[in-house]
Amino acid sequence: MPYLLVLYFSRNGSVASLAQEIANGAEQVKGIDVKIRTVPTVATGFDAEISDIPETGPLYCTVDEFANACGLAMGSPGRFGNMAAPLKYFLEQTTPAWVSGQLVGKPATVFTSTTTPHGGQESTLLSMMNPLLHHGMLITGVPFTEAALHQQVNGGTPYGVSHIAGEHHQNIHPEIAKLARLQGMRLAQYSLRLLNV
């Protein structure tokens, strides 16, 4: 069965929570599986040993899982208005999929969480779109027809769902969780439509 990949890096759990909500939305669409995957932390100096299997949570993503997904939801915390280094490092290993065009024409969406309201959410989302556009993916976000996008000041954005975690990493607001589920559902629907073209 074709699968949608929900790929993320999360330091304090907010991005992981958004990833789960996106997966929950995608799982409501029949005819497609959902794989949730993460990436390992990048070690200082890149010389530390990293286990092949994380101690807790989802498995680490492989380049093959990335390349063979029929759709992709990708999330990262904001780091000075950019995606986190571990996710960027993983993407830099996907050159073979780029050269062969394995992801051309497949849909993708992005999501993020930052500590502060002005933590660079939209630029973080855009930074994740750049490599996906190089892969030839079709980017989808959260259209303004989604009423929850107009009712929430703790995140949202048409670029993709976002969350303001705050200093104490507060839980995701129910309206933001709803937007994440809608974003996942839309991505799964687009993935199936494009498979059937």
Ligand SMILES: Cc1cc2nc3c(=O)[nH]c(=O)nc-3n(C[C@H](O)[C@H](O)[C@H](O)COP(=O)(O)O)c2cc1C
Contents of the next structure:
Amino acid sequence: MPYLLVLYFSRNGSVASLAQEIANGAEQVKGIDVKIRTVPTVATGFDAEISDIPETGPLYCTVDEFANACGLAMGSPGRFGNMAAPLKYFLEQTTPAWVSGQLVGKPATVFTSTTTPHGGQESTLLSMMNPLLHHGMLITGVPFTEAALHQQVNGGTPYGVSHIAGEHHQNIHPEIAKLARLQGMRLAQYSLRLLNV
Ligand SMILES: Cc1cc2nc3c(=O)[nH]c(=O)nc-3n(C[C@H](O)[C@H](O)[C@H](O)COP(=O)(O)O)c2cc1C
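Now show me the form predicted in complex with this ligand; what you just gave was the form predicted on its own.
Following is the full complex, with the preceding chain placed first.
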């Protein structure tokens, strides 16, 4: 069974919640599995990885799982307008998949959460698109034909769904959760269509 990969990093749970909603949306599409995976954090010092694997929550992604997905949703908190280092660290291990072109022509979409509305959501989303374009992926977002996108003051962008978490990591607004499910569903549909090209 072909599968979609929902890959994310999250420290305080906001991006993890978006990832779950995207997966929920994708799971509504028949004929495709969904894998949710995360990446380990990296130490603040040299390149050493923190090795303790959490007892609960999603598994860490392997490079093979990344390379063999038929579509990808990738999420990160905004950090200074950029994706978080652990996700970037993982992506820098995917060079073999880039060399062999395993992701060329597969659809991808991105999502994020930041503390503040103008804290770099769109630049973070764009930063995640860069490596995916190098992999040859086809980027898809959230079109304005989704009515919920017009009504949002709690996040949501055409570049990918987003959440404004505030200082207290507030829960995702129901309309943002809906947009995330639509984004996941759309990605699953595109992935299936492209499988047959
Ligand atoms: C190193 C660092 C840099 C950050 N930079 C920004 C920023 O530029 N703008 C912003 O609004 N929030 C920033 N944040 C806050 C996170 O984006 C925000 O808490 C996000 O919702 C965390 O997602 P999570 O709950 O999935 O971990 C930063 C956090 C960290 C740790």
